[in-house]
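In the block that follows, a single chain appears as structure tokens, in the form predicted alone.
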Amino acid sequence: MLTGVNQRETDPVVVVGAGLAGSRTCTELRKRGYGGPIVLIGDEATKPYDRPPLSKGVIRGKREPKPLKADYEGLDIDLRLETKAESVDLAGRRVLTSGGPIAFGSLVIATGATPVRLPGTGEQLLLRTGNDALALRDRLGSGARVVVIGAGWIGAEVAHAALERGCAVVGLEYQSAPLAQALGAEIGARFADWWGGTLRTGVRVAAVEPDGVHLEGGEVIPADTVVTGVGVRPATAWLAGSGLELLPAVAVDERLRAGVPDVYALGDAAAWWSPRFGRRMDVQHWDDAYSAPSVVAQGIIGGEGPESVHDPVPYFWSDQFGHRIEYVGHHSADDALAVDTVEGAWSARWTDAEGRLTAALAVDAPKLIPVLRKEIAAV
């Protein structure tokens, strides 16, 4: 058996979250030869499945959730569906769940992100789960009045996906533009004219009631279908008064670990310190989810090698009604902002006050990115 240098020999390491870092946390372990127990514990029923093609293909009818490519049992990893971590024990080295509770040597914190609900007691459908996205396709029928709360990234694909299947769709956003909090007011306008109208921006919901949407102001916006994406918040509320620096991401350094011996935390239930940008990232997209796992694994089993840092450079894309966007690096306010048209692509690049670049945007330019990337990576 290989151990960590803190790993209890007769304790599996626990992975509590069984989404795409969760379970590629279990499998880099078993690649880098850890021979030891290994936990995987997960609240729904269904196996491990990526998350991306929920809200790109499964709402729209093109495809149905698959799981991931990983032999659980093959691997000798104890996989524990519909389980749900309801606290931590630090002190015992153990993690209460509502199947009881179980020991750990290491604890690998992977439970992910929940979506924001809003005020009211009417319906909201949500997309985060396999669940929630077949429960959403469902209602894209033709005709449904559908009002999407959100014009970010969910918010646009879920509207992309209602329009492509004949529903009549209100967008609701309380910035200015589409994606404003993301990129800013500028970038965001670009995207406006891609909802074909449908898009309403500057308005604040106040509650989604039985009869419909409620705005500030008192106007009811009646719908048959509500999808509320407003954002995400870590999963970490089951983790409250356990002593880990809650934010409510869990803190952790650039080797994952969250300041007590053998704990880790990644993906969207982390806030990572990054030394390129000097500051703490919560980056809550899935190229993080891919690449963190192999940097918790590499601190369990121990030794120093390539990946026991996390130091990415952030990468995200989306696509919408018909276009492909990427992004890249972080950029802050103060970033300087220029952009530039080719052939119908454009892209949009920040620059510090170094003149440095620390993010750019690519629509429908799919070359773009990697060189950028690694100019980025560069600095």
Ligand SMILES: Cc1cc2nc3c(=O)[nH]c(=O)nc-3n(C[C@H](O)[C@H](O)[C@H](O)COP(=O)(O)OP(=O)(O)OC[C@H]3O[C@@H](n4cnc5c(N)ncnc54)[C@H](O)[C@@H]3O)c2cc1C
Contents of the next structure:
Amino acid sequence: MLTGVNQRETDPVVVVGAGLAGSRTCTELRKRGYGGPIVLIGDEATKPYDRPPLSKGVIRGKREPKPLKADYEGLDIDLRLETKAESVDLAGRRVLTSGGPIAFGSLVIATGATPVRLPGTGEQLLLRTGNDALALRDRLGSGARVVVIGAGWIGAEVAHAALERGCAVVGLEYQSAPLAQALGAEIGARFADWWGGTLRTGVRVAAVEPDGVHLEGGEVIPADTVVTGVGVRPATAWLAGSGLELLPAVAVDERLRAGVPDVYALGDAAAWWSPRFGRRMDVQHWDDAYSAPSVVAQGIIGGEGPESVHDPVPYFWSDQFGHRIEYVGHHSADDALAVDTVEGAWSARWTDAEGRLTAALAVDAPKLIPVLRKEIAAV
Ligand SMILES: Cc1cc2nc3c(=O)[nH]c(=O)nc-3n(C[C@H](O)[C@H](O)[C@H](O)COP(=O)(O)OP(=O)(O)OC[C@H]3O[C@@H](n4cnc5c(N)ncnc54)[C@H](O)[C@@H]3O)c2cc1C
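Please supply the coordinates for the form predicted together with this ligand, as a counterpart to the form predicted alone shown previously.
So here's everything in the complex, that chain up top.
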């Protein structure tokens, strides 16, 4: 096999985080002919898998968690599961893990993100891992009182599954509408009916306690199961004090380099500089974790190539309440919004002060998104 020109012969590429971005970085390296040693470490017990099917299939009882298609053994990738990276010594070029130190020639940070937990001593189910999904699925029995905190992407998909399985659902959202944080209150209001009267907006949760969910103001909502879906934080605590810039996502440039030679970060754990949008982006989308690995692999191997720079038009989708929502681009609060309805489906477009399309949303209109994505890319 070939050996990469930028790579020390003896020390491996160490990829920390065995999720989509980490797994694909390893396979992309091999695809590009990198022949040196590769170590992929992950703290979960299972081989890397995709997360979107957890909320769209697993918790609805429609499928099991399934590993990504990658032949780690055949590709000579040293996959070390149940191994947690605890810190990194950049000067000494080694990662300190629960399984001992590992020297690296190149380091790739792909540790993803961790769901935020609310205060209180009551049980809160989160949805990030395959085990989380299996545990939640077991609790979504007919008649169970399920409180879903947060009417964002994950909250809506969980509420959909719970309603479908006959649970008595109460959704709690502190904004005035579902998805308002991501899409604004005007667009968010269009999704409220999908919750079938189960969503309470403008309410703040103070704590989750053993007797139920305590709202600010004193009301207590009893629950058999509480699911907290109020967002995620980049899983970068293990990098504290390393010298890397943490926002808390690892700050990287458009080549996904972390400002220290041979150190890269990508996926949900990274915030990359986007020349297209003139700002740092930390989108936490599947599509981003899927596409970024080819750029990291190219960077490690060295030299210029078509995939030297990561600056995509971001894309995100969600399946909820029998509808598909898709979003492309990136809009700011100042952008002008226009909504267009076509035969039951609808779309929204955001344009900047110069009238350029910055982002678009399509609901049940899948053919629209590739066209709009191209339009945004051409700006
Ligand atoms: C339920 C669910 C549904 C989703 N649905 C959608 C969707 O519909 N559309 C969409 O665009 N996106 C969706 N996403 C988001 C998408 O899955 C993520 O953007 C994507 O998984 C990010 O990949 P990643 O490899 O960066 O991180 P992850 O997939 O989180 O992988 C990171 C891995 O690193 C491990 N790790 C963390 N810290 C350490 C450490 N210190 N040492 C070792 N290992 C560590 C983690 O346990 C994890 O296995 C969804 C996410 C979830 C949870």
